[in-house]
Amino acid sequence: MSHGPKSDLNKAGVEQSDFPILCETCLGPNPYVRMSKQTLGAECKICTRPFTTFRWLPGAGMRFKKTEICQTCAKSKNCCQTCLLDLQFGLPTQVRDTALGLKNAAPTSAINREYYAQNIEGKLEDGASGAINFGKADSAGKELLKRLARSDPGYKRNRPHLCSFYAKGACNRGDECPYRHELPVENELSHQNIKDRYHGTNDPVARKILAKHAAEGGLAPPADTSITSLFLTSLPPTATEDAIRHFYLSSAGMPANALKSVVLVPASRVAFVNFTDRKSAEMGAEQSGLKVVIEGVEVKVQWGRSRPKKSQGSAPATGPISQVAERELATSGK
């Protein structure tokens, strides 16, 4: 429940609640968990408004956990207040939004952030169910999310943090140390950001899930690192280059400088999507692993092929396939 002036949009309201919105994993296996509650204990890490915080111990051998975002932000994204994963499927919001074709409407900067949070709060008080309506979502997308979701809670992420003194070789507490005595591993998952997780942009956990699904669907990156294009087939007759570009820049959430060009051949209903570098191409393949919908039609995606080497004295090939290849090479600048 929120208390504060509703008429003045420049004054942020405050949030008070009796119980947090948590997923099964963060709550822990203990059915008799005890929580400490602090009214206006911290500010939300998304909308920066003060809210009621909760702190608890999920189980033996685990670390204390607390809520990180307010309930208004959690309800608008249907996510846990602590781990920010989707409450229904237990997946990152980037994976869920990509599978269901949802767009992030929340402002990622401080501009209009409190105004947006107040509007969402007013809609929730009027009986709205939040920004995510699974009843009207794509059935194929929901089935895909069910296959990607975990079948059992992963309590492994409730383990204590790593001991920084042990990594330096200076921890003298031994077995009594409440932190894990393991050396840190430096990889992509070591750099996670709570705002990227919430807004569904550049989430390393989501990219790992999307990359694994893309590899299982035949979109594993080829060994030839010079290939930086994707080949789209079974396009609808009404498909345009702008529609394909809009999918990757808007629906897939890729940066504008990642896409180099789009070559569409209406007669063959195929298209080449050329990226600026290999990393951007792999990111596009990960986003295409779930599904690519152009003008309401799901299309097939595969990696492009490497440019064939021209031999001296060979006659140039003719036909629609060669014309497509020539147009691709002309736009890629190779």
Given for the second form:
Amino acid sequence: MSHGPKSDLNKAGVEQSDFPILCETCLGPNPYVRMSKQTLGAECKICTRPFTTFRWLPGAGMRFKKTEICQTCAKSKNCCQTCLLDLQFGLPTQVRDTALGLKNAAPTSAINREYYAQNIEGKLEDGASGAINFGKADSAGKELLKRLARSDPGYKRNRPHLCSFYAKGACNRGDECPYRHELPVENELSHQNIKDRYHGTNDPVARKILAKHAAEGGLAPPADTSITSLFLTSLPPTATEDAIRHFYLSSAGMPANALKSVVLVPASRVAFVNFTDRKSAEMGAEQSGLKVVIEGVEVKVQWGRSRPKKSQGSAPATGPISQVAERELATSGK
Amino acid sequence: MPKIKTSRTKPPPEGFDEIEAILEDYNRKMRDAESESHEGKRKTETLWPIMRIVHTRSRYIYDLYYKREAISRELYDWLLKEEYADANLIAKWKKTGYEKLCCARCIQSRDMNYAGSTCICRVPKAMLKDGVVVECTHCGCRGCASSD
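Go ahead and give the structure of the form predicted in complex with its partner chain, now that the form predicted on its own is out.
Time for the whole complex; same chain goes first.
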């Protein structure tokens, strides 16, 4: 992009493109699609910069879909411009990132975000294949993603939105109403946020997919709800309590107070990760369901065993007495 | 806006008195439509009654002259001049295939998203999928193809 002699070098030019970055499901089953283009049609829902919008009909009885985020944002996460799912696997960003161990580099707040978006646009233009380097990611992660991905295209996402008047029982349009006349269902998947889905934080769909996978991988939450700790085995000898703590806090994205303590038993190369409550423990299990890498070595994760009730006041997890007790548990657990 | 009597307006030719009553009726309906409340209607829906009255009034005058031949040429021209009927719309009705056209906007391809296309109300009901009811957003027309 050539700037004139007096223009501000940091000023963002307009984003223009000839064809949108879309997944096959969003385009619909019909190979002949008529698409309209509008330069500077809307602002990107993530970086709020104006971009070229495209609008098309993905099949009979569907709503008209349009591109929601700009090409720069889509390229930096390798996702579709409308549905924000990964182009290769059709999975939410959070699932793909946890499976491949990618860190989220895009800042989320105001001026940082605009600066980042602007600069990454420059880098992408120079020919880099985008922020995701699939070659470097390990194949185990890719195999996992292939298994998690759905095999058939689900066109449920292209359906018209729900008629809000019908939900109140007051839709006057009747048959000619283009919106869906169904009652809305309220479950944990109803509250989705486009920014959360894009950045891969707090995405309910991703959580569901990861939880299902974790359950299949033997990490189902145990029936005893008083168990709030995870049991890690095959730790590398160089692992420290800090490394484990760091893993759960940063890459798993858990709040700082969720982790009650981490007890490392270097002799048997195991560790106990205690959480403050059951919910945080389950969140930790979901994140561990895919892969836990500490100091470069993949670690096995299991649920801890229920603690026998201690009548005397030796409750705190840290302390030599309880460490010995845990070591006993560890050896008997193997 | 027009139909204001100034010193320049010519008096109506003969034959106006018979139709004056009916035109006055249309006038009253128009005033009612203009002063209707907007409650319970969509934004686009508020203009539909106006377009509908324009269509029926123009239709009345068009029928009087071209079909029933009940008024003279001068009276017809005078009515068009005083804008009792929409001259552009009547011009379309004279063309084959556009005899039942609802409004001039629905064939204006410049207003449409894709080049050269028309409003959905112009599509004959036989070509539409079964049971699909359309009300075009411009004028609320439910189908103005000549075959319907």
